[in-house]
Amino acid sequence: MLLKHTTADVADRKALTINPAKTCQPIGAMYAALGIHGCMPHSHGSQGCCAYHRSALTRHYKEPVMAGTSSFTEGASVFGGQANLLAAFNNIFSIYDPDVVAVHSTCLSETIGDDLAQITQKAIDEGKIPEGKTVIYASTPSYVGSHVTGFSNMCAAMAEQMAVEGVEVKSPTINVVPGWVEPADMREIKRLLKAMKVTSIMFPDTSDVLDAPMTGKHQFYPRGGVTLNELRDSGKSRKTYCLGSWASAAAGEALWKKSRVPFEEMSLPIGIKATDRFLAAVSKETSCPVPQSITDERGRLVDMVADMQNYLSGKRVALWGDPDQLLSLAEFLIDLDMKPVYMVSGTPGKAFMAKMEAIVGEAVPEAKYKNGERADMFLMHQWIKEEGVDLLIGNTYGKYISRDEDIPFIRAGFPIYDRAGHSYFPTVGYAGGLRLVEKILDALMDRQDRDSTEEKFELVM
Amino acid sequence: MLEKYPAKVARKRQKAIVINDKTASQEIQANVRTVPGIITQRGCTYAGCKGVVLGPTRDIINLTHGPIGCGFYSWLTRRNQTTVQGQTPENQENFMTYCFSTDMQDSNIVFGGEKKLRQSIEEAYALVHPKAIGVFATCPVGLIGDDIHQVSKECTEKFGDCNVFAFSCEGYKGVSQSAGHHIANNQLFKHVIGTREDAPEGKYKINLLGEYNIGGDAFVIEDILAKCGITLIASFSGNSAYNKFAHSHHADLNAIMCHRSINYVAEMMETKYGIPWIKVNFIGAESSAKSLRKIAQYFGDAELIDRVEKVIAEEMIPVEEARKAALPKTEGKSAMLFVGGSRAHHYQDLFTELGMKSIAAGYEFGHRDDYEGREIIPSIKIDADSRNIEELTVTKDEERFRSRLSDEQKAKLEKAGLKFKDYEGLMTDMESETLVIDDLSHYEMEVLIKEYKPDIFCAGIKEKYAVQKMGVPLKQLHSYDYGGPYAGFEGAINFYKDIAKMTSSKIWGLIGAPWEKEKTLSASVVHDTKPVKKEEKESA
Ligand code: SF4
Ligand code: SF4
């Protein structure tokens, strides 16, 4: 047994977190910054954080993740990291020539009280930022929120610091803040909008950055990413769609405050209903109809589920990950007649409990869920020990529970360290729904095949 | 290579780059601060302490005191393997699959985190009753002034049957992971080593230091030692357990694998208990044989020497077979190694066995002695960053000190070629005209690859995909790309096979579509080599 010390008796913990279902803010800021074209993310703190964040992102995306660090030592920790950041600006622009440096703080620089706005201003005043180059910054203390908060803060910084203001007549373009999803998901959302003939600005956009082709050269700044011009123009757009409240609402709000672009918080478009809502809203706003080709995709998804419904119905599922993902996935699972019974997310936010209640309350009254401090995978595992489930959905760390408890497992969310493909195939939209249903069915049906007696072994299923 | 650097940076980096000359004694700059923004391979003190040295011990609860990230990223990501098989039921704890953290919140930063730490320790103790709990400080802890040592001490006293001890390994404490190794060594020495009196059975008793059981390396070494009749008391720290550390002072020899991360413990054990240490290397078949012979020579017993020779002879048969099978795919090729604090040296032996030349190498967190050899230690200037790290004053333990060798015996062994307390460093073993670079930056790495086009590049996960995008396969020498083990004879066979697979993979030949290649061939079309930009560059 790999997690042999986990038992079914849930004891109330007041301080200790075991096997967290979250990580820290800066990694989210780094991921978001990679979704800007020509951008070098920079971690203002000691170099360990940056090494950890780069490693974690690299293991997940299996792509180069380039980022700088201020490499604090004891001196910087006592006297402040201004000198380190100024030196870093100079070095980064000289050596790596990015268009933008996106700085985020760490626990260390936050605890010291370094002010990124002030240091950046100083760098500009002293001519340390070359002409035509841009620096944006976000405060991302990890003792607040989670990796999702960091992502959200960097997205908000993009809007706040880049968007133009004062444009009264808005263009027909819409903004989309996609949330912390895979490059393939961002690509898929853009494809759907393009099929609808909607012009859009997506920020951040990691497609063509973290799924770059092999060419024999290391393209330090790959083709993808939202450009600075697009970020500026986001202030002229008619509306911002924030996909997922936790990851994306802050950017929408920032853009409203700065440029008076109205925003709408939507569920992450995972599953049939959430995708329906997103496309319907965009269609209504832009007067661009959803084309038949997309409606057909939806039809295929509904068709597949209808055909295979008996394998899905009533199956109990445990999930862990980020609130935006969990809410949409739970809704989708219920549409599949499945039962999302356990959900945990380390990411705090009071709205989670009420929102989840609205989704599962009636359909799965037995469901248990929790978010914030100590809503960890240890707790979820204990729930599973109390009463088992048929399927696990979540990040790589679930494989230990899966093996110990012999429960089928499909990987979703962040991080996925032990499989490939998640960055290439979407889970959003109807196409993503098809992929998810395929994965769920494969997992459940492989299990049925494995467990059936010889006489019950089926050819046709 | 230095052209693009601002003048100050160029001056600094120049000292870290040496064209090796075996005939001269050369100095390299190492273990100094990293240039901010340069893109370094290095990690932090916490990573070196919690992640590297303490991580691989299965029955100590590693509790990270800090915000969630540090603990999260060091959770199971280093491939330290462990087994509880064959252990008595009461020794079958394994906490390595768990991540314990105090998950500090802003209120803890403002009002202090000691209360939450104490409560967390108590909850961990109540939950599983471990023998020991190690508390690891992350960056903010040092700044807000939590006294983790005091809290730990109080908990130890309160529990009575659980040793709680702490590590002030805040990430900023040093210039790299290396500082964390030192801190880990100190605390292990202070709180664990020598706390258990019963002596293990065995005729030839050794400890293995600096072997972290990545990918099962320690399992292989354990097997070979057992075959030879050598008793391994403790490995620091791979497949290791608290109780083994606790009575490791009964060993008669300390054999060091990774000199950088663990030489401190060896030195302190020698002073306190009288255990001599020698440098060994179980990476490479020849080096493994050499290391076994060294150990046998130390004990000087004909029976052991014969048995070791027999084991080597036996093991070398399949090794030679595998080597011959790999050679056609590897011979004459070149490798570069930039990793860790000993691996960039050790792995060159395996490449030599494959007929490959190591044309450039360097460490991520080595010190000058790891490059130039231990004899230069007195000439190393102690800078402010190193001075930060506690140097324990160790004295002879009058009761437990046991001289393992008389001066005479020692002199005799030395005369016969067995060197004690000796490490010659990486530069001594590399050929002249090869490049040695400390704390390689990303930019320097790209220049090296473009200029020298190595057939294989060895580094870590952060470098892997950038190098491969350039069409050069990268072998991770931290994680072995989830393969291995690579230690010992069995490991050498695995390595030969894996490298042959990489140097002969067909995929590298498929980079570029046929029509792209046609384009570059026809003189009329100019191939655009500039970075692809989505739109013209934004300018002022
Ligand atoms: S916060 Fe400090 S201890 Fe934690 S990863 Fe960063 S540098 Fe290391
Ligand atoms: S939690 Fe803080 S200190 Fe730790 S890795 Fe994250 S930013 Fe660094």
Contents of the next structure:
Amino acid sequence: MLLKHTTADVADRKALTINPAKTCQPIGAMYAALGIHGCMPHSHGSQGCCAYHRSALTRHYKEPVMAGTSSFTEGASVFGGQANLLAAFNNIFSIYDPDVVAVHSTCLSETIGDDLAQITQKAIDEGKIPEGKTVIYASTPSYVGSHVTGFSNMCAAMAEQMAVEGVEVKSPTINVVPGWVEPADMREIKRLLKAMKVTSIMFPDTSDVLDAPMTGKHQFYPRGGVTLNELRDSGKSRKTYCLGSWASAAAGEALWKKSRVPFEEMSLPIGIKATDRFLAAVSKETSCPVPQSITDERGRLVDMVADMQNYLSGKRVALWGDPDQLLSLAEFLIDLDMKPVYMVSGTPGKAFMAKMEAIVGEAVPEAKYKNGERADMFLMHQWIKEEGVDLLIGNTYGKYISRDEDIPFIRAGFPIYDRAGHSYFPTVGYAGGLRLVEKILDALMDRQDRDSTEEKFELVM
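Cool, the form predicted together with the partner chain is there; where's the form predicted on its own?
Coming up is the bare chain, nothing alongside it.
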């Protein structure tokens, strides 16, 4: 009801963000850490911070998310959390026996100046890290960046702290840093590469971790995730593909600096063109052809788009979420002859405006888009008040606009708290594109049915 008071008058706000289209860095770092096999994420801060990060991921993935915390009290907040983290290492390895602990900082520990590298080295020197066990760490203060930045920083930490030093003779294996996508998307990317007979290392990899099957037997560390040996071997690979500049490029750059593994930034393979580019690049690098089975998947997607063009053409769409996803989604919507007219992302980054302009500039000259500070859901709602749209695509926080403005709504991205299934069905690749088109058509055709008069209510559409 509060959103009904939103006006169409867009004021220039210099210091106020209302309903930000993002969340904080540690959530992304925790999600990335869960993509390592046998890993216990650890939040170096207060219990409240860790509880929020865990609950956010649990609500989205509908799976229990485990993590440790340094449990800061007033004393640690004033004098530093070194003693808490050293005690945490001892407790975690003694009680939970992970292969690796992935530590990320929080606002509090960053503000007081805790040095994770120094504390970790002290723990190693004092024998608090058992033999054969590993600790990695990433700086992720919540007051800058977003959950995407935290994911990126933890992925870079994996490359910097785990990969072997550069070797002259590279293996035929490629690395894939998949960006912040669902476990099903990571599984789909691996399926496509396996069909091409490409040997790959994906990091992080949350498939079979946050979508692990129910077996009737508790398994503290699910079987999924990139292994420590694979992370080490990533320094021997011939090339790294970073899917999404914001979430993945830092890891590719870190691996290049340490191990001299060349890297290439690519769009998230959402839709036809982005998937084409990714598979073509991998095929060229590895000399592994794209098999007919994948070409057939592409053909089925194109066929569905052609068959249902009259329902898609010209429809105006508003999107919000992570920049990597918005760029690929906007390109795909244009391929569908739809119009992505409004896009906001709370994640900062100077390249967003230029990259979005390259995608929508000629195709949708009336489009409005913004990222970083004040690129929030309030701005999105004001734009919609100015001139409406036919469809909303974004995370759960758009449901208020959908309800108040009576606009069909497709949930995509992070977080999704009020629906299930998003972690099980991919949106990347041609199969993922097919599912996206299905969801778009369902939303638009359901609305047509709802609004049809009796004499125009059709059985066959």
